[in-house]
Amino acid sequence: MMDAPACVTDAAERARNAKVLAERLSDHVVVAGKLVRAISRASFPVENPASGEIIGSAPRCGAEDVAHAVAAASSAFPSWAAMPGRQRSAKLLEVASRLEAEAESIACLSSLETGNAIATQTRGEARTMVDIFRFFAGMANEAKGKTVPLTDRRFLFTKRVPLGVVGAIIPWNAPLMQTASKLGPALATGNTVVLKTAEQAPLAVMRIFEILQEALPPGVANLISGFGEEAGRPLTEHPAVRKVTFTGSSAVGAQIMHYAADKIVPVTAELGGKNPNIIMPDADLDLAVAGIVQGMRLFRQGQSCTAGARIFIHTAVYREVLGQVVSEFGKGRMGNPLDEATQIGSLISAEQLARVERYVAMARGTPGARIVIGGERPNDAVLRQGHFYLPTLIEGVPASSPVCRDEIFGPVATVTPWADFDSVIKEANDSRYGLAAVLWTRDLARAMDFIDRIEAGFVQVNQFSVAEAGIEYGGVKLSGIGRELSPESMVEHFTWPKTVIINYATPGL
């Protein structure tokens, strides 16, 4: 792994500008159309994980701030829901245009607080954010019901009705994309939103919400920050919140479903994954090697629920593929996330770094296991000031080990040789999770067999891409409930159907 780039002139300027923005946004929320101070005077620091420097702070919101934001969303809901879809579409298109104009500064601020590299992650994520808003702007007039012909002189139809106030809770690993994924379908269908940021990465999302106010009526999109029990739970339990949409860990997702259960409101939960990536002996090996690197989400430091953290390579090509993957790992440039030359940034926090180190230590202590590459922090003194960790491959870990079963959420993957397809499918499915799964092969029949048998909601063959607008996304088992990003999921999860029957045989009607 190469050391941090020597030239940081542009990176330094980006950092200065992002810090100015972070300082202005610190200790604020966005409620009723305005960037304002939170009711709670408590706050928590926001860190640059690449350096350990404190760059700002965010309000530690509690039940009073939640109630204030939900009241604003409730007040805005009737007029927003009644607005014709074409008008909502126009406003969301304006949102997309305004965000596009500010995409670079948003990406820089996100890199500063997440440690994700601007060149390989946050700039592209900002483009995805804009694409998602544009996509759902185009869907704003498509929340349509259906008609059902009856033969006894009655006319039956359904209409789709917005749910009301939506409570949204997002993670820190891809906050720009996640914000758009929650807001786009909710707002397009006439709902209003209160979103709680992740405490590790609140500032770029706060800037997004500030920009939203330039195009949306006051109270339509509101933002709070804080910790789960203090802010997330009151938001989920608030009686006026009629829908919850959450992305995060499976453990927290289960808690949120419990919180919402007493109200019997729908919950969409996009949760964790421990995803298999299977290489057949007939695969295009160049394509597969690139897919392993991309699938590990190394340019997000492995901090992705779709990361292909369980790699299964056929014995006939095992050493060849493994050697090429190790070579590719050595090419990734690790350094300042705001430097254009950087490809791999830092983990989000000291806690996440400690989690990664704990699992690697567990693997290192497992008889027969071997660290193929990585397994430690970089030696560079500057990088060791932040939460950097080298991309890591481990072989020889038994499938029953927590290293193979738990979502580590870092740049760590296990690699396993296999010879029998039925056995590797069985091992791939032997997981609490069922989010993503990938197969590399030239055999169409084998690919279709894999698709039929694999237990995952987001299945790919000969590619390992991420979620995008218009493609239905979600998992099974502990990977979640519900779907996101498609027109169908927008209608299903953000409206409710009202059935209407008109008896036109009635005399005088």
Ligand code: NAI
The other form holds:
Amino acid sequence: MMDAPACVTDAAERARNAKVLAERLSDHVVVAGKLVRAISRASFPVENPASGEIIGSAPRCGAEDVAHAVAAASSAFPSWAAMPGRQRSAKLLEVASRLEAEAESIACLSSLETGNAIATQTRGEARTMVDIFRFFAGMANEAKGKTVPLTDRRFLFTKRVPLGVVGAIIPWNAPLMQTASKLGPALATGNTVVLKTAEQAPLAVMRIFEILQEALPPGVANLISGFGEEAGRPLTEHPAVRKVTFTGSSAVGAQIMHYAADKIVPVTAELGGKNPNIIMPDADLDLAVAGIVQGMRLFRQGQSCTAGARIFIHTAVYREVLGQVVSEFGKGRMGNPLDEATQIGSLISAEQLARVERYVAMARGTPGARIVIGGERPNDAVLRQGHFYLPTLIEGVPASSPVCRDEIFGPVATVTPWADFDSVIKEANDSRYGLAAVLWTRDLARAMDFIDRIEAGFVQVNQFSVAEAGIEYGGVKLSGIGRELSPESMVEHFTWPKTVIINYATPGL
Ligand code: NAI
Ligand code: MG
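Could you switch over to the form predicted together with the ligand, since the one displayed so far is the form predicted on its own?
Once more the chain from above appears, this time first in line as the rest of the complex follows.
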């Protein structure tokens, strides 16, 4: 056993260590088992969004780096696919243990490049990452086929076969968890992977891939970085890539489905959301208030596809609940993401901040709309160097406004009073998205009614939790296609079925 690393509690010390790591990893890709320089000499800067400081750079990969990584994944595929499931399982368990040992430094690096707070987001996310790898390690023998009873001396069975090279593309909002969600099921079932990181957050995932190489055969898990059109598109279009798994915006999800359509390749897409959070008058209001705050994912600055960004509160309790939510907002500590005391970090980028400001300005210009709280950047001079934005509630915005309809992806929610259950369900469903939906009530019949009628892939009653290993996750409508994190979705999305018929009526057999 190694000695446990000394506990680093000081934010400055954490930042120093993470910067050393960032510098070492800069301008690399992970291909064929090694951290190597990319073929492309072009790179882009990686920013600490909480301070505006440049902490490193990453390769701006193009088709050549894609081809290099896909070739490595293609040559690793036959023996990885042929390896007994129990052996793949052992290797993935080793991956989980090695990542667990490095979880704190991965979390710190992720905080440095995403602005997500270590105490409330990245440390827990790193734990979830480990848990997802461990869960799917245990699933490596579960890609089972079926038998079909035939009575005419024929034996019919199906086998589940790995697809080949999987192309994975992830965003920046929860990159540790998203990496595990893509790799776990793909690798457990015998596929090899080329993953492209988001341009805003490439470094912590690079550290993860570096660690993966200690346990996996070379070429099984490869990593590139770069922009969507330049690196993501050639990856999805590459003829040897037999499956694409994507998390990000609905617009890019649609584009990726178009690219994949030309080669008839399946796509799993986890896309946006504009999720309703509905409070009934009979709800446990303390729980509901906490659920509104947690649902808004304020500890990830609202940058979550699951965020409950449309809050519907019954008129009988509207002022009371709103007042309590506002006072909860006042308690959230915003600051340096690497500081243990910080709960709310910064948005990912100047672009994302501008997007949030654009929607809030739109709300301000809407007759009848009112900013209940927030609606601006914090006043603090240090925080102003980063992309911080105060948690914001807006009321009185008509349902037809883009503020109510578009995914803002920031710490902003609309609040709307309601009186009629049928109408609030109708309004909740009046969305192009259908990812998460939550109801707070003690009325079981109402809850069942809600469950029946709501158009969402991930429905909760009296809680607003995040996805976790083993709990199937995914959306309908513009929120995506396919599911993640469950054993069934692993088999469905990362293997193909082969139907086999043995005719044993054959004379002499
Ligand atoms: P995006 O969807 O453009 O980027 C996500 C990933 O897709 C990145 O790795 C990017 O490089 C890649 N990508 C972009 N264009 C591509 C293309 N043509 N081919 C292949 N890959 C491509 O998201 P972005 O621009 O970072 O954020 C914009 C909005 O998208 C956010 O404000 C939010 O509303 C939504 N979003 C939703 C996420 C979710 O978890 N559902 C995550 C990130 C963004
Ligand atoms: Mg984009």
